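First, one chain by itself in structure tokens, the form predicted on its own.
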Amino acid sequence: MKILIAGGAGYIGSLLAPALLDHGYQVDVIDLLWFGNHLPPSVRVIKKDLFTCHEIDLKGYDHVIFLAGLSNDPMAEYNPAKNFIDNGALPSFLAYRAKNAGVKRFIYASSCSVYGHALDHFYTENDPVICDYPYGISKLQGEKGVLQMTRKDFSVIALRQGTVCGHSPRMRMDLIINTMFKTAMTQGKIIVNNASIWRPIYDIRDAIIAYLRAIQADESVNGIFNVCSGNFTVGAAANTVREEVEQLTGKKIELEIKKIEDFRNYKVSIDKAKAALGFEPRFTIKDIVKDLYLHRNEYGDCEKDEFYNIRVFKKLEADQSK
């Protein structure tokens, strides 16, 4: 099977591509390489703007996995216009090209951010989405655009991902558990802006499992699927990170709790993904921390700009405006 990962040189793609190779798939990547190239040499990497792709570029692939676009709220709010283009229009454009090229399945990396504020229960894929922020709105637009192209011979799966965390060859320190781990290791403390809000936490290794299950699903499977490793309040997540770092290092970690209002508050049910895709998360927050600790010597200065998507994005924008 031949798979194309659009935007496959980023945080998730740098772990997903080698995992797909290990499963015997042929993998190519199209990416502008904003964050460099941390992929194995056996992955063919094409540096190309996805908006310039034609059917000929996608012909021969069985599946296209869309990981491209702006990846978080800070990037989306820094440049809302580019956010709506790259997260809203680009997935639809590429799915349109893929369908016309004879691709069998399009897998879209959506986000649980679309739920916005969901207090009273674990939200399912049938619950309303009420996000008022550019990132969540644009991910929902991308989702709707690709799903409307579903046909009998063109399967579309949208994975609404929780907050992905953990180690990747293209490392990020701007993700909730990664950030907690970083400050615990470098400053001896974890800062929590709002302990009561909920987040679906997603070990990146569970994310890889979800993409594999989506690839391997029957061709009749389509639609939206929530995927995460578990739901936690930020306060509970911080306590777990603190306890694990203290156990690993033997050092006391301070916990600083603030009361900063945050309207992004959601928790999700993954029952549909379990039933239809066979997705079963394997990892916990403790597992994320252990894996980060195992790779700690690879990071060096955790404040390097390359670990923070918004810093890289701002530099690219500044360079392009010169």
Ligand SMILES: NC(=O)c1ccc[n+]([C@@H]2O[C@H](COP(=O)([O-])OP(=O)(O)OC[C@H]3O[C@@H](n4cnc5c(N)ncnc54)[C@H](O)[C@@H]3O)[C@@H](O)[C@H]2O)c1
Contents of the next structure:
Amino acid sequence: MKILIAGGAGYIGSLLAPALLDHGYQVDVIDLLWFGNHLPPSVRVIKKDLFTCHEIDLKGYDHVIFLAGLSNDPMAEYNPAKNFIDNGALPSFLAYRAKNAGVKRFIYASSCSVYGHALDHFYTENDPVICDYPYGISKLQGEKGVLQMTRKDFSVIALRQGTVCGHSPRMRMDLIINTMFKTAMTQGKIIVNNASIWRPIYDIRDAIIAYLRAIQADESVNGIFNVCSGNFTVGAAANTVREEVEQLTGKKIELEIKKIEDFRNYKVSIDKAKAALGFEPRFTIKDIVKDLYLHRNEYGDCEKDEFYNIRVFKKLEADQSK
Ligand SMILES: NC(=O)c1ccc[n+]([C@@H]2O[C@H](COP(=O)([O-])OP(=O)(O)OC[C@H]3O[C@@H](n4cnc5c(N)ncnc54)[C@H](O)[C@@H]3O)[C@@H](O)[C@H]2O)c1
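Now the other one: the form predicted together with the named molecule, given that the block above is the form predicted on its own.
Following is the full complex, with the preceding chain placed first.
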């Protein structure tokens, strides 16, 4: 089976592409390489803006996985116009091209951030979604655009992902557990802006499993699926990171709790992904910390700009306006 990963040179794609190769799939990547290329040479990488793709570029692929666009709130807030174009319109544009090229399945990297401020229960895919911030709104737009193209011969699966964390060859230090790990290791401290808010946390290795399940699912499977490794308050997550880093290093880690309001607060049910995709998360926050610790010597300076999407994005934007 031949798979195209759009935006596959980013944080998730850099682990997903080699994993798919290991499972016997043929994998190509189209990416603008904002964060460089950390993929193995066995992955064919085409440096190209997805907006310039024609039907011919998508011919011959069985599945397309969409991992492109602006991938966090700071990027979306820095350039909301580009955010609404790249996250809102680009997925539909590519799904339209893919469908016309005869691709059988389009898998869209959605986000649980579409749930906004949803306190009272574990949100399911049937619950109404209301969010007021550019990233969440645009991910929902992207999701709606691609899902309405679902047909008998064109399956669309949207994976509403929790915050992905853990090690990738294209590393990000701007993701909740990765940031906590970094400050614990480098400053002996974890700063929590608001201990009581809920977040679905997602080990990147569980994310790989979910993409595999989506690829392997019967062609009749379509729709939205919440996916994460577990739901935690940020305070509980920080405590676990602290305990694990203390255990691994033998050093005492300080916890600083602030009281800063957050516009995101949600916990989600993954029952539908379990039942329909056979997705079973395998990893915990402790596993994420162990994984990061295992790779600690590869990171060098954890404050490198390339580890922070917003810093790279600001530079790209500045270069383009010259
Ligand atoms: N990382 C998370 O915690 C998380 C959580 C939920 C959803 N998501 C979604 O998953 C996807 C992947 O996340 P990530 O962390 O790997 O992101 P990332 O920022 O590391 O990678 C995105 C990649 O897309 C490429 N790209 C962007 N626009 C492009 C275009 N027009 N043409 C070609 N390439 C383009 C970039 O060069 C980059 O390599 C994103 O859509 C994000 O919104 C991520």
